[in-house]
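Below you'll find only one chain, the form predicted on its own, shown as structure tokens.
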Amino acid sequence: MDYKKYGFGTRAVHEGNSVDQETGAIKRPITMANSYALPYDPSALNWSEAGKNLYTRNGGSNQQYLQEKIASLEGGEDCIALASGVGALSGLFFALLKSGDHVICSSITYIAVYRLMNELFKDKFQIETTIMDTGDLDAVRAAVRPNTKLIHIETPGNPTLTINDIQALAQIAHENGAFLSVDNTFASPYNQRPIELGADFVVESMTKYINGHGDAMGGAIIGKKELLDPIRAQSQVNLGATISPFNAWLISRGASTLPLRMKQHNDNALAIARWLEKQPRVRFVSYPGLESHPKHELAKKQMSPGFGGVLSFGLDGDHDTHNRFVSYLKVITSAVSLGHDASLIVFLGEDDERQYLYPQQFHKGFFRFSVGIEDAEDLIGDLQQALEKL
């Protein structure tokens, strides 16, 4: 059935699912097979062909069902589901770029992107990268070279919650024969759909909000089929970054409740960010939903209906003050990752290797806080009692 005419919530539930023809189950089963039946004469098969039920590294049933759902939610033509968010990022870069290409990359991105572009791809493949503030559109225009192949951004950016203008950067990229890729993990397709704003590729760490339960890893690349086919062949089949059937099934299950969970994440994070701004011991709060955020108006323009569940904040205190604060928390868990049902917080100290790229207020250490779907009053109460113990 074609669900394109239906709303986001209906597609989250029904896309990629149907009645199982063998058993009559109204949920598609987990197909834990690594091989599928061959035709009568298999000699003509291309053993490296992607997207067919031949061998699970080439593509399996649960992967295909998940890809249908994510492509629909992102507003994209096609999707590749891979083993992790970093698998999706490295798979995109590996297949798209070659020696001698130039990349413009946001200064605020996930640490793996910084390492891939600033170290691995530069040293191993001689791919040049300009790491810069992609919020400065004039500077981006000036940085474009004849060999610029890709502009890669992350918005909101991890961990400082910077905002980039997707539509404007897509225009700059396309005017110069380059592609724009957007890491949409912090927003999720519920709040932001970069394909609709002109991006060529969207990358999601499905480990985070799309799965939403902290129990499975996966990544996705979304875009036009003609652009994804070579990525699928190279980065999935020949590099082997394929998602497992079980993880694909878990993430597809989790994605069905994405709209409900994101509404709670959005509401909780905004309420907590506004509360934190009023606390005398809080040095700063960075959240795109706050009027104090320097790109709040741009965030309102390209993010709807909310601003996600991640915020950053710092305390008025030294290194140990931040660690003691975390030790006093009872509901909020000290752990990495984000987008879980439970609230997670991590202290990022003053010795971060990329600190020179962060705004000044982040230089004294700060928290990245992934606000969960608990009751907001309980989360605020937990923050308050920890502040009081300081």
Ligand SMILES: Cc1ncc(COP(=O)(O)O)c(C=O)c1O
Contents of the next structure:
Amino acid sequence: MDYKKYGFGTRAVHEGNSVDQETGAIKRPITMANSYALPYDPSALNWSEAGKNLYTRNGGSNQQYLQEKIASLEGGEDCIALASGVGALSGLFFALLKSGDHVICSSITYIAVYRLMNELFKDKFQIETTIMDTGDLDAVRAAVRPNTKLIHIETPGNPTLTINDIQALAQIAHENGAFLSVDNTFASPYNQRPIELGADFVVESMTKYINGHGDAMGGAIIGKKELLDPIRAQSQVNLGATISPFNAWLISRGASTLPLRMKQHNDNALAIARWLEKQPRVRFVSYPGLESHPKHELAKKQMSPGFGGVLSFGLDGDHDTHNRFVSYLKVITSAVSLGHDASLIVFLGEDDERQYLYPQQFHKGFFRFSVGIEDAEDLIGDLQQALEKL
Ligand SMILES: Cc1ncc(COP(=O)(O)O)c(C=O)c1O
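With the form predicted on its own already on screen, would you show the form predicted in complex with the named molecule?
Full complex below, order starting with the chain above.
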């Protein structure tokens, strides 16, 4: 069935699902088998072919169903579902780049991207990397080299919630024969679809909003089939970052309610960001939905209907003030990750080695707060009682 003409909510439920031909079940089953039956004469098969139901590392049915759903939600032709967000990021970089290529990468990204670009690819594989503020478009234009192969950005960026202009960066990349990849994890496809804005690749940690329940890891690369085919073979079959069938099934199940959950994340985060901004003890709040965010107008242009569930903020006080504040919280949990049903908060201290890349206000330590789907009044009440105890 072709669901292309239907809305986001309908596609979130129905894409990647159909009546199981064998049992008549109206949900596709989980297939945990490692291997699939071979034809009478298997000798001519290509054992390295990806996407084939041959051996689960080459591809499996639950992975395939999930890929159909995510490609549709991101508005892409094709999708590769992998074992984690980092598996997707490194799979894309390993398969696309070669020694002597140059990459421009946002200074505000998930830490593993910084490590891959600043250490592994630079030191071991002789890939030239420029880690820079990709919000400064003139500086990006000036940084492009004849061998620039890729511009990689994350918007909103982890952990400062910086916003980059996807359309403008896609144009710069394409004018110079390079690709643009966008990590869309913080926004999720409900709020932002980078392919519609010109990106060549979207990368998602499906561990976060797409799964949404904090109980399975997965990653995805979305883009044109001709670009993804060689990446699929390398990242999955040869590097081995295949997603487990059970996780693919869990993430498909979670993704059906993505629009409902995202609506609640968006509403809760905006209400809490506005409330936090009014608290005398709060030094700053960074959330793209706030008028005070330096890139609010750009965020409004490329994100809709909302701005996601993650914000960051700082408190007045010394290092231990932040730890005491977290210890007083009753509903909000101190834990890494984001995009779960439950609210999670993490204190990022003053000694993060990337501090020099962050705006000044982040230098005294700050919180990254992933606002969950609980009742907003309860979350605000929890923050309030912890602030009062300080
Ligand atoms: C923006 C972003 N991209 C990628 C990742 C990595 O995802 P995973 O933990 O699924 O490997 C994370 C993890 O926090 C993230 O925040």
